[in-house]
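One chain is shown next in structure tokens, namely the form predicted alone.
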Amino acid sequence: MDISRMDDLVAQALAGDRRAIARLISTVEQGGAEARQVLSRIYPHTGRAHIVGITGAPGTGKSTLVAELAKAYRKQNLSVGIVAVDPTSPFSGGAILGDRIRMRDLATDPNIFIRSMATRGSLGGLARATADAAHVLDAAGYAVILVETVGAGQSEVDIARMAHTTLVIQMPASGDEIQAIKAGILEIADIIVVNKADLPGADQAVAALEAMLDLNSGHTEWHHGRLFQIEGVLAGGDQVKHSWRPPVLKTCALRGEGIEELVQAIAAHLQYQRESGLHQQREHDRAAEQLQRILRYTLLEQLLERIPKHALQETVEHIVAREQDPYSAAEALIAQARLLS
């Protein structure tokens, strides 16, 4: 893509052109020099959207809940971007589930943009380009960006590093309460949602989750996997201490029940972050994490480009034959790459 064409595409996306937005997301998803050029042009226009991550085990109704949240935000006249990350097809490399099928009743709303993305082997429940896709939607003016993860269960921690507010979805009588203890997934939750609350055991699930939160809380509270207590200054100049205890809410997304209360809780969490100063801290952490991620991928790509393929294959054979351990092999390859540079 030539520079003038890219500039036109970026300008159209910033003006809200849906086809241009889709083209830019496809470009950043493919990676490479063009993706970097796109991101460098749109990045100054980002930082306005509220990114909400939705995670939880498969079958908890995440996609239905995302659709209901989108409808609720549209009633507030807010534009909504949705990034639904699906497992990768082993044959085509594309997204298997296709969440846009489940959200098809939203497709006619011009102020809702839905994009399915395949993980393409990435761990942690997110695709490599998920954050970049969110940047495109942010720059295009979408006020709320809902990011639905794969729902792999115990690896859903990457979303907490990306989102401003993280929802962890549970369901009654599924054993998720015990799973939450094992995985520590409650530690990434800003809001816990017991969906499918029309099923038996919903109240017991809420009580169990509340008890777990009580075990983790004292004078400090969990937020994105860290215990903290923040002192802040309110607009009136009063010095206060802030702490956020994740609320446990019941919803039945299929019936649209409990959605209004959930939207209110998400808004309260955003207000809390702004008043406590945590919002700025989270922006700093997100930028640092993204920079480190980019450095890891870039350095790995550069390293692999410098190592001859036959040398890499020979090293693998040495490791399989137990003639060399993986750590020593990696150090030797790095040293070889330095000599070749």
Ligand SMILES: Nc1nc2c(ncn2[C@@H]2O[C@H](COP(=O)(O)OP(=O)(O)OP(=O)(O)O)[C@@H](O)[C@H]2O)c(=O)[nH]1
The other form holds:
Amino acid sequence: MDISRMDDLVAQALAGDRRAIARLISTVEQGGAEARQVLSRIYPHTGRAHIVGITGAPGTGKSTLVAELAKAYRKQNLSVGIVAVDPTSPFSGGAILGDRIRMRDLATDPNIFIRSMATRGSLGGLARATADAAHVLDAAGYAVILVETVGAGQSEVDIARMAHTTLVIQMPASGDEIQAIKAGILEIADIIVVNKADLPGADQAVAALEAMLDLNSGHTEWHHGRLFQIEGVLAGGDQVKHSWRPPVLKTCALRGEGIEELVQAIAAHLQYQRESGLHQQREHDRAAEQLQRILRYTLLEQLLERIPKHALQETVEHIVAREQDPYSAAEALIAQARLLS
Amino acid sequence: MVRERKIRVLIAKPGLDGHDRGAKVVARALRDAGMEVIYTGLRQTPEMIAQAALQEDVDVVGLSILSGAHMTLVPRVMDLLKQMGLEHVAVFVGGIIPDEDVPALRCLGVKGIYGPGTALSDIVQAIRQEVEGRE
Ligand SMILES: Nc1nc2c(ncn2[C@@H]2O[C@H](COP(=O)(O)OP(=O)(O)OP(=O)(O)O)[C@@H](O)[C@H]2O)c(=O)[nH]1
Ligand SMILES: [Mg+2]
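Let's see the other form, the form predicted in complex with the named molecule, since the form predicted alone is already up.
Let us now look at the entire complex, which starts with that chain.
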């Protein structure tokens, strides 16, 4: 893509042109230099949307709930962007992206934009470019962005880092499902939803979750600052202490029940974050982590460009043979690259 | 870093006919061939299909039509795609299409027409050729 074509696309997307938005999402999904150019152009226009993550085990009703939330936001006259992630098959590299099936009613609303995304090998419930796709929608002016994860049910800090508000969806079920909740999912939840409340066992599920939250609050602070791993000076000032206890709500997405309450809870969480300073804190942490990641990646690329390939390979062999240790080997390579520059 | 471009395909079922077994079989075959398949389910209107094609930035739209309404549905979808500036999207039609309708559909710009019993590998290959031939 040449630069003037890219500038045109960006201008069109910022003005809300849906074809341009779709194209730019493909570009950022593709990665590489073009993606970085697009992202740096749209960055000044991001930061306005409220990003809501929706995660939970497969089949808990995430897509159905996303569709109901979108309808509720449309009633408030807010525009809605949706990014729905499904897994890429590790065998073929292909994917079937089926979340739109549950979003049929939204398909022709000009103020809703739905994009399906395959994980393309990335783990943790999101694709590498999910946040970037959300940024494109944010820049294009969508007020609320709903991000549905794959729902592996574990290690989903990625969504909690990216979203302002994270919903963890559960459904009434057996004892093992309640076990699965313990594996870190409570720590990322800002709001817990027991969907399929029309099925038996919903109240028990709510009670079990409340009990678990009580246990948790005894010895951990609700401390989303820890979601990010940021080094030294980038980490900035004091972490805001906070006391948000995730509410546990019941919904029946299939019949649209409990949605208003959920929308209110999401709004309350946003307001809480603003008032407590947590919003600022998370914005800071997110930016710091992103900068750190880009610095790391860029420095490594530059360094690797300067060191001859055979030197790298030889060093690896030396390390394997215990002739050199990896720590001084790295220092020597860096010193050598600096001399070459 | 490998930056191979994935072929994205929308599989849609316009009209009111009841089952989507055939569409699902095709969707799985395309996935197994490494493509990303957006599957939208039953009873899609031409407007829904065109909008989905736009938002998902697909290379190909596959329409599965068993109801006999292809001569109204296909022109409508093609028309909407054109209006949205998506004339580059290749449209394929699968289902029960009488021979005498084939030339008319071809004239509309449909790239491939597949009846029951078509080998899945033929569809995969036709899509690959169409998309890769364009780049
Ligand atoms: N009984 C009942 N069924 C529901 C409810 N919400 C969703 N479902 C059904 O649960 C099934 C899965 O719903 P989805 O919305 O596709 O769930 P999901 O979590 O997005 O699924 P994946 O994306 O595959 O992980 C569908 O058959 C829905 O109709 C509900 O409130 N009650
Ligand atoms: Mg889903």
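Rigid core here is just the name for the largest C-alpha set that superposes within 1.5 Å across the two forms. Numbering follows the first chain given and starts at 1. Note that the structure is predicted; figures quoted are calculated from it, not measured.
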Which one of A72, Q281, D109, G141 sits right at the hinge when the rigid parts move between the two forms?
-> Q281
Smaller rigid part, angle turned between the two forms (C-alpha superposition) in ° | 18
When only the core is superposed, R293 shows a C-alpha shift between the two forms in angstrom of 4.2
